[in-house]
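A single chain comes next, written as structure tokens; it is the form predicted alone.
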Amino acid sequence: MASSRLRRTGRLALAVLVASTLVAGCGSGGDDGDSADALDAPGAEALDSAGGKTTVEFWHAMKGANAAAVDKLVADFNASSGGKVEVKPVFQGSYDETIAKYKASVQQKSTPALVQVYDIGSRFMVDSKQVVPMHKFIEKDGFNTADIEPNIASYYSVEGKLWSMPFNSSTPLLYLNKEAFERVGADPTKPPKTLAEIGDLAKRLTVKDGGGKTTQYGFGAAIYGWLLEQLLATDGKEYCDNGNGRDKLATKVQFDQAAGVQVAQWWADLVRGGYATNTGRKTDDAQAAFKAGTVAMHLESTSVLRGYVDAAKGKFTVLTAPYPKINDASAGGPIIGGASLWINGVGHSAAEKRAAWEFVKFASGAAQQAQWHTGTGYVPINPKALEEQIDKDWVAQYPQFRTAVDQLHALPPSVASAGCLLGTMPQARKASEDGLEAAIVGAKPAEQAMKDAAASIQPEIDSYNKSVG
């Protein structure tokens, strides 16, 4: 059942990325629709001239305190623009909600003029010819892009020059229960640093109650193939060919190389074990294990360090140290994960592409940035927000917070850590945790599920790089 969605899913993306491509020839109806230059960056003019309010419809995909963090930035804009300028958030669902409803008002000619995608949406932004590249509107205006974190902004780049604005940006780290460590006696300061070091703490951290039954696990994570991407990259390797699809299109998944193999058998051998629980695929279960205390070592974005912190108050003490490498020779750095926001062109006025420029600009300034990451735990794509006293105070406040900042500039960005292009990488992702789990739960060997998995979304990959070609 799973695979014949994921094959429907596949077979949707890459209809309408037919579609889309040849509405960009033609245009979607808006004042540029029919223009060469409806892929172009419009100056500061565009505004003066449109005269009244230009109106940016900004669809995005945060919820609860982030849509509130989402909201109050909009607010701060649109009263700083003099009334020239109105965003309008809507939320449209989840990640892949949003970035279905997008590929839906491509067909439609309906697109609207700010878009919040995923990372792994990228490459198909890239593709689908609606956009209008960031680097333009940079090179326009002579932005400094040392505002942005490079680690940050390579993801987002491609042959060097930056499509998307970062807005919502993550890292991976590895959470600890300070209290069990000391429990039996391990120091929680010199955190595990390896995969085979966390196996041999698991062991130590899993306790059983007189009947036999484990009442803490001394590991457990969602079956998310974005960790397993990250495991890869701190390994220095690249998760699909062609320079992870930087060089030209990505003809082919490797997660189930050696390492992907390695990470597969290392982590079913600790379920089988009985040293780390398995909650399945929802990141929202395994996330509720460890906040419960049954987890001792989990692996998790920073992104939800604020509500860990929160929920185990009053029972334990939530530390964080730096995402575990393969092994002790591996040398790379973790990917960025979150999402990004793009620009549309075609179908929409020079004004109203200037004015969600305007907003990108400013939403992506040192003390909006401050605001944003204080109000969702999301990294900084700024730096210079961390000097703004309102982050200086959230980061007293959570200390632990400052394992991602050390783990985000503690290497210079690399092929690796730039993560894979991939015209189809949701599906690919999904596949990729077809095999970790197959491999979990015993139904095939490691390599023999992560070679499955690998080879189940080639001819996604096939056709869609045929389409593009």
The other form holds:
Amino acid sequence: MASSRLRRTGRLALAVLVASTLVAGCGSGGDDGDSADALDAPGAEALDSAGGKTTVEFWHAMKGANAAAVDKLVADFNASSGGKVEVKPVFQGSYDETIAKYKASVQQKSTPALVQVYDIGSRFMVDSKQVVPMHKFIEKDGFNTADIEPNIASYYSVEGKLWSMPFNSSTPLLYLNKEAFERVGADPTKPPKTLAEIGDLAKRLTVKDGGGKTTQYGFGAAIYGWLLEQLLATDGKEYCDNGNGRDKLATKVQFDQAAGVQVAQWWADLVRGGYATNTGRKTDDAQAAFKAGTVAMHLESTSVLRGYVDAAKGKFTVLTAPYPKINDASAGGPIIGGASLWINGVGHSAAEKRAAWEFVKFASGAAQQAQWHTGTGYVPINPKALEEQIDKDWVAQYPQFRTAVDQLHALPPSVASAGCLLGTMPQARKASEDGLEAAIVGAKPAEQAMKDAAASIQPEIDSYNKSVG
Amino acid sequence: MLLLPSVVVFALFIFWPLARTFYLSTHGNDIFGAPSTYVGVDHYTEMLTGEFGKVLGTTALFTLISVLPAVLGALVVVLLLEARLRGVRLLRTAFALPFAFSVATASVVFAVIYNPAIGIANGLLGAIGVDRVNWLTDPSIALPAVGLATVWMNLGYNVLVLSAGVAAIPPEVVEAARLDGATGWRLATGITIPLLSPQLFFLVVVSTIHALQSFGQIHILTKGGPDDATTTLVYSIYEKAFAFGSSDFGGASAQAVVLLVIMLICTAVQFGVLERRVHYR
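Instead of the form predicted alone shown above, give the structure for the form predicted in complex with the partner chain, please.
Every component of the complex follows; first up is the chain already shown.
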């Protein structure tokens, strides 16, 4: 009895041992694991020498209409690859969730060959030491970089070199409810250009009913850190130090300086005066308020324009205007936000890397970008897409979209509008929202609120820089 | 030997994660969240700030306003349902119904009710001429609003447990009390409530633990805001570990240890103080 039990235990232990070896074997998979050339860009021959079909796992964070556009793009590519490459798109949730899962996959040595990461995750991706910089592929192939909108490329460039391929890009806009303007005798064709002008107009555009209840607010936007980042950029202010983190690692955020405090104060005054509604941090809720026609002026990304136009049909007319500036003297332009595609080198074969690059190249083509542009509302990263016929037709149908394209081309290239590269940028954005919210709900004076918010992120920045430095 | 499977399962899913949490709470993290250097009690001393004090206060308040009304409310409902009315079974089912909703479903429903732009609650208030209430965007109202949603979610389960308790009271005891002339209030306070005390005690202990662990409704309704007004300990742990690209598993683990200690203390106190008053049959 005793001996048979012992034998059984022994067999169990053996089984566990075998299983764990197998798992470990799978985990480190791929043929060139951690070798030195894992971060090199292989040439076209890598794909030819690989027998059979090369599979590329592609993690993305697009849902709804945008996911359908991704699936279409991937299907087109797979069909055009002649059976040599198969890209498998995998939806991983929001941008935050995608990067959280990516971090876990690095620990488990099972990264996808291709991953879509939001703009503010760029510094982290560079520091992760997992990716093949896009410029290596560009040099290898002599790829024409004129096909990439320079203002968009500048966000994803470190020391002038492109690290990832922009994929979906959007700019911020000022949205107006045309009929609300006309009802109070304001001219919707002369949109406000500065925060002060929005403030003055908001007072005129706030409407109360007989009982003193507000039925329409002059202004309303989500407490969304991205909007503040954009305002600071239009003012030519750098969000973080060391040249927006582009000269060397940024060591602190600067949204607590005068311009940031001014924005917080302006916003708080509007809300506390009853001229702006505070719908909190959820962009969905602020969007619902504008779509319901209860807000006359609103700040949001270009990527929601299509939805607004559809929702307002028969109720009111949606107009778009360039993103406002902090004051008349502001001479910058907004940052091109969105996300980009990163190719993972560590743990992936030359054929996989090459196949991922082939897809990236395909996705940035003019025809594909025109389709992407019209299917999603994101700005095309390839300027030639605007000359495609389907794109021309689309802009003719939705003239509001011209604003975003014009704004993009009028943008003077600057360090401020390249955006801040910071490893802990997602947390910094959250901290700036803490500051704005504290000022808006009146928990703290604006200056104190922004100072505290900037201070709260300091330990994270320090510890990040220590661990990568 | 017969205990071995359960010991293995316990070791794997309870003791190992617990030991791992202690280990992580004394280590820093690299940018991927893997444990790096040993930092001793740094993560614990980090908590000695006003900010963390506020988190603890919010947690305590949230527990109080979600546990007591849900237990007392269920008691009132069950006592009222004792009345011999027509359709009482229907009412009992109706009151127990929230139990059938998952936290996520119920939270989404409340998100629609509380929505600042197109919410049902403000619509109803508007219809009777009351100005809109900023349910989830006013720091002083958000926590009670989330608490109210939680009370609603827990009410069904509490009603179910107490109804079962009432059904288990021997009819001859109630009969005897009635013969002695006890009705209504006296019957409730003298007979029903004391005989329900084991169920009430169970509900208080279990709901307290549930409230301390609440996550879904906070995540869906407020994400811990506005101005951190609804950031409870569990939500703070989540934010440190996973939200906004953060991967401070060390700090999150240290807070998790604090949560464990708080739960142990709460449960110990409840057993020490309340259980003495429980009347077991």
